[in-house]
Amino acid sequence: MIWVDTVVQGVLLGGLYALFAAGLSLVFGIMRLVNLAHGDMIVAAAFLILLLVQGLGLNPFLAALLAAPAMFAFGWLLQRFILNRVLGKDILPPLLVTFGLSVALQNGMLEAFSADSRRIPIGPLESASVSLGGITVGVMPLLTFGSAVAVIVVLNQIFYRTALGRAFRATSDDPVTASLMGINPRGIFAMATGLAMVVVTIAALYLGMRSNFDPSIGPARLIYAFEAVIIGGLGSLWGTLAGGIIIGVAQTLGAAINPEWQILAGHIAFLVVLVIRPRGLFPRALD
């Protein structure tokens, strides 16, 4: 029972971890470009709820919603205004540029925090668990692992049934024939960097509430992110949920051997995964 245990908290750790990958697979799906600040804008979303919880009053939830609009605006202006002037065929622009970005992110969340470590309140809720047969869960866990579907679904019904769906799926294909047929590529890219920031703010929303952070982790978020999107296949999103799942039970199992094995059973499960299938799991457009 106590390996049953660990492994379901493994995969509802990987929910975690799939929250932080959806937004780098979304992006990475519709324009092929790898967001090096992904990380520190999650960091940078956390220190917005926490203002809003502090300085309000907020119920954490209720701060994310009113974060998830400024988050959309950041990550539209930011790719309409910035992101725009580099893409194209050679990839390091991008890089280079989202590089300088979580830079200076993580400086100026430095400055203006400092390097102090934060968490966003939520009482009670914290330490509620469930009874699931023999095994306790704890209730926050069971929410991102929730949250994560259900953004999946979501983004997925979104590409799936709706218009702008549509536009970004041609987009993605050929932006060249899509801007025959009337669409604005950079503006679909975006609406997409946009909604990424929406995502992304929900995925700061369970990292405070779960875990302390600080200006300094957002590269390491990044890396988690990075191996559950390679793991699940470049722009999957359910297979993203599926290498976070694959990362959160690697370590789990790892930690639950030697405590000091968790991040590194995490990467090796990666490095396992991209030698059997360097594609990833679900090599496919988004899905």
Contents of the next structure:
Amino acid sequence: MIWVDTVVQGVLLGGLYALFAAGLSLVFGIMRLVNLAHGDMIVAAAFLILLLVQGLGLNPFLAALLAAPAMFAFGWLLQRFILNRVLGKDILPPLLVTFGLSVALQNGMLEAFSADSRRIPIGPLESASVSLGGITVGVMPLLTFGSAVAVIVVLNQIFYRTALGRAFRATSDDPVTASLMGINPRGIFAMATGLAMVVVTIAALYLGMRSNFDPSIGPARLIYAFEAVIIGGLGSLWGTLAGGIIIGVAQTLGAAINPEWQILAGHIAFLVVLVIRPRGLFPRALD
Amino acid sequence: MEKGQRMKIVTRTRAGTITGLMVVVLVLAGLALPAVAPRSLIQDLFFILTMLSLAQVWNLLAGYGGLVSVGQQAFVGIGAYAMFAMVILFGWDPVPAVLVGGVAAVILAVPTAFFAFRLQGAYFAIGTWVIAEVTRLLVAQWKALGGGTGTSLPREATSDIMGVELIRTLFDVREAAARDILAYWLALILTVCIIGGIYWLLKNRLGLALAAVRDNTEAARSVGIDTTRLKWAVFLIAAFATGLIGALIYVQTARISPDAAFSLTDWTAYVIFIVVIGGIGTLEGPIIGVIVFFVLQSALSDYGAWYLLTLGLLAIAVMLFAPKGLWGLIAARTGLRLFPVQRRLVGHDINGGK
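Output the structure of the form predicted in complex with its partner chain; the preceding block shows the form predicted on its own.
Let's see the whole complex now, leading with the same chain.
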């Protein structure tokens, strides 16, 4: 029974990692952009939500709702005026620009908010739990997992049911042909990054409510997110969820054997999957 | 075509010859410097030289070899830890133990390459990073070397490093200062060997093959270049050099911890910024880059995080407005090549003769 419990906790943890990864997966899948600042953007959004909660006394969920449009605008502008200029066949320029952005964001936040650990307060919800057939699970992890699934369902609906989604898929497959059909890939890329930042806001909400955060934790979150995206396969959002769950379960199983092995076990799971399937489990697009 | 006026391929330029002479003068001056320089200058120069070496090696990997690794801190860390292991567990002198650091890095590089070469582009970058993290977490389990909190070189090992006694009598300095001088000399020699070695590689068959692969992989393969072997060669050479540098850095600091030795920021992020700001894919670029890096660091050292913020933004600005870096701007204006590796065809005919 203890093992079932461990696995369930791992799956729920995987939901959090899938949330971290969903925005990354979206951007990576559409424009092959490796955003090394993604983790720091999650932390920045968490600070934004915290400011709204503390400054205006808002409920965290309401604060996230207010932060989302601001983050969308940030993502749209970033893509439109900076990242679009360095996208191309060579992966190095975008990698380096986002690396620079990552270091700049981390240190900007360090100046603005100090290195203190923060947390978004949510009151009794933090420690609430429910019993599911003999296994007790926290309400927060359950809510996180539910949100991850909801985010992926919504993104998939956008992807496969709307004109914007069609443009996303077309640009992902072949930007040149897509632009011949009247799509402006640069505009599409800006929309995609804006949308990814909305997902980042949701990820930030749960990051901030579930654990302490400080300006330096971005890269560690980024690496889990990347692992989830790569395990899942390029351009597959459900794959990203599966990837998050694999990392989450590996981590809780590792921790159950020896607490020092938690993070190591997640990385090893990632390496094993890549040795067997170098392109991930469910790749939608060719890279 | 007249006899004796045959066309030939040359790489030599006048600026290159002058650079060669300058390098000899600079190195000799650098070796003599501890006689007059204060200890703080020697420490600054040690830092500059090691960062320059790391930058040149990353430049070889990414700028010439197209292998954009974000995991070079794995080789710095494993090199440093291997050196510590030889000193603490086997009682070696730290200086020869530096060589073991290089060997350990190659041993780690072989499985890393087997894994990472299956991955393309961005996947390769992330894959190398994950391997560096795995190595850090595994080393943190090594209790004999202090586990997660790290350890220091024992006093008896640091007090009788070979050569330190000689330096003490030579310059009449204290033991700690003598150790700094020794580390600085080794860093100077290592830097010259690394830059010279990379220059030599680029002027020879490997460099020609690398340039061909960089310009057009398919065409390069069609004329018989074994691209896989080439990637292996570059990756292993880079790992060996990075391991040596890592071990040497920790001979000087004499204190190690997994978080410091496997730091993404210190050993890969800064290094990448140095290469990018100076100019990727040139030997001159990292030299300019390390100077900018050091000047910025000294100028902004009182402002804490602002320094890194500036560095990050500068890297973004360079990528946007001068993708070939500061050296790229200089070279485009002046046509200057301090380390000429470009093969030019010269002869009577194309020089506008009869």
